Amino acid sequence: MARPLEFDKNVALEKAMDVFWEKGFEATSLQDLIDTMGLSKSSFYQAFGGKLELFSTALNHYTDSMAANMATRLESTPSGIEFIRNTFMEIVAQAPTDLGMKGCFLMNTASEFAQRDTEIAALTKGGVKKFESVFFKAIEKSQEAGEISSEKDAHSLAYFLVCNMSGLKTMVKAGAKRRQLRAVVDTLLASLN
């Protein structure tokens, strides 16, 4: 029978994510991980499986926390056009910050694997649905209030949004300069209308 966990499994998560994030699959070790999260290497065999299952939980939690945290501030949001424009200025607000340089966890695996390994390729495009599903119910809510027209297609907005959204995070980690970052925010927002 195994021991029962003596750690926060989510806590070790978070770690490990951040890791990933910050140096990709190929690069950790699996001694980056157990040292970062503070495990036994059976700890993080039992509670984890593998470096590649950590991995795809790793990103499945980013991609989901991300999501749900948009949809939180959406449903906050008075304005639909709002949210869009609070959503990409704190990615420019991110510019200078060690968060900023890391980029986006989902589009930094989809660069790494380029499709090379089905089940990551699957969550990363599960991950952009999420992230476009939240951007679609803001598309229609400024829709409905009028501040986009109604003759877009929501669902093209949304796509065009999230590609936007993850460029715009790469700059971010390529070094842009915030007043670029902000130029490409306000041509965005006027490309809605």
The other form holds:
2 protein chains.
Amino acid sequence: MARPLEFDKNVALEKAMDVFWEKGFEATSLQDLIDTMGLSKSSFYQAFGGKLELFSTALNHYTDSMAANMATRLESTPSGIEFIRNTFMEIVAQAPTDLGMKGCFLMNTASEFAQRDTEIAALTKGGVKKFESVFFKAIEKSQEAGEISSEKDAHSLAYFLVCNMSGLKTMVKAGAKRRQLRAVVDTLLASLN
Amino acid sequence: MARPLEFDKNVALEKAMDVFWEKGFEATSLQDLIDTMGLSKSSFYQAFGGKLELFSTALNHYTDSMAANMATRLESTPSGIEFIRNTFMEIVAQAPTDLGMKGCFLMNTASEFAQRDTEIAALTKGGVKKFESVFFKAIEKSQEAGEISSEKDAHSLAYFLVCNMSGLKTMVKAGAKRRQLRAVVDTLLASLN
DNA sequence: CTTATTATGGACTAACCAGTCCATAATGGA
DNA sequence: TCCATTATGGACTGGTTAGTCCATAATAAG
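Can I get the form predicted together with a further copy of the same chain as well, since the one above is the form predicted alone?
And the full complex, kicking off with our chain again.
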């Protein structure tokens, strides 16, 4: 019926997500975006509405795909506590890499400007819940298997894990050494028993 | 010998710190700064060199005064673990206030652009050490008093506390409720014993 | 009072910002 | 083939950015 798009919208969105993830909202210019995404200004506005709108879309894409990824890994891991250990060990492992230095897109966003934009604030709240819910399931699983005492409140523990995930990823950005992160994870895991 | 400054440099620096703290580096314009600091562009550049230079100065001022403040409070608190509890309870208490929503200037900075500027990266590393060292002293104090087992590594615990402090302050920005933060602090404090 | 020194106000710059608009290109259906 | 529809390239906008520069104001020493 009409001229088709010359680019893959999902691919372009992922590239935009990477830029926002690495540089944040303010430090990312429209030029950065259209260069990385490889499309013209017209196509950009046509397809994604604008900078802020694209940012929201990218952030939602991030939390959805990340949480889905974690949920899948949880299902394929026999032990809940093993899933938790793996998740945190991965943060330690990728600490000195480019990926590690980007931190967590969700927490970066909360830190940068959640309180300046109510829509973004709602998005970060929702994003936290997605991660929290995966940890909650992992803890329930562990409690059923007797790995974690059932007397502990699973919701509190889940939030505690999210909080430590956020803290660890920020410490990576603040220049933490692997052994320091490792020590934190050890302490954290020990506190679950 | 010559015309004197019409403003107090320290007062101006504190005001600049507040703006950077609240809005971050990128989102703070020179106009924001000179408006808040109440001085002209010429005086601004004359006295503080430039935006980035002022940011460094403000960040250093923040970590120095914050760490000094904590050190003083530690000395005047009989029990090390009580100091730790107070410190974290204060974060919970001020969570829904304007101050709480600003988060931690140091961690905000690490999150925003530590990895884009090597000088700032060095500053954040140093800032973390300042906080870590206060917690380290608090833990040593607690271990001497028998409140915390001496078998635990004080350095690891100190870093664990810094990490949780960072995490909690980010969770505040992400819209955490008081009772969620409270639960995290309870879990954290319980893990020290 | 004069002079050397420094602070200040305000005009100015060049680059960049997000976003708009329109003429043109490309496509599928009739 | 022709037309309706949509995508695209690129020129353009008004506003903002950090930072510079100079003429003038204020001061303290002599």
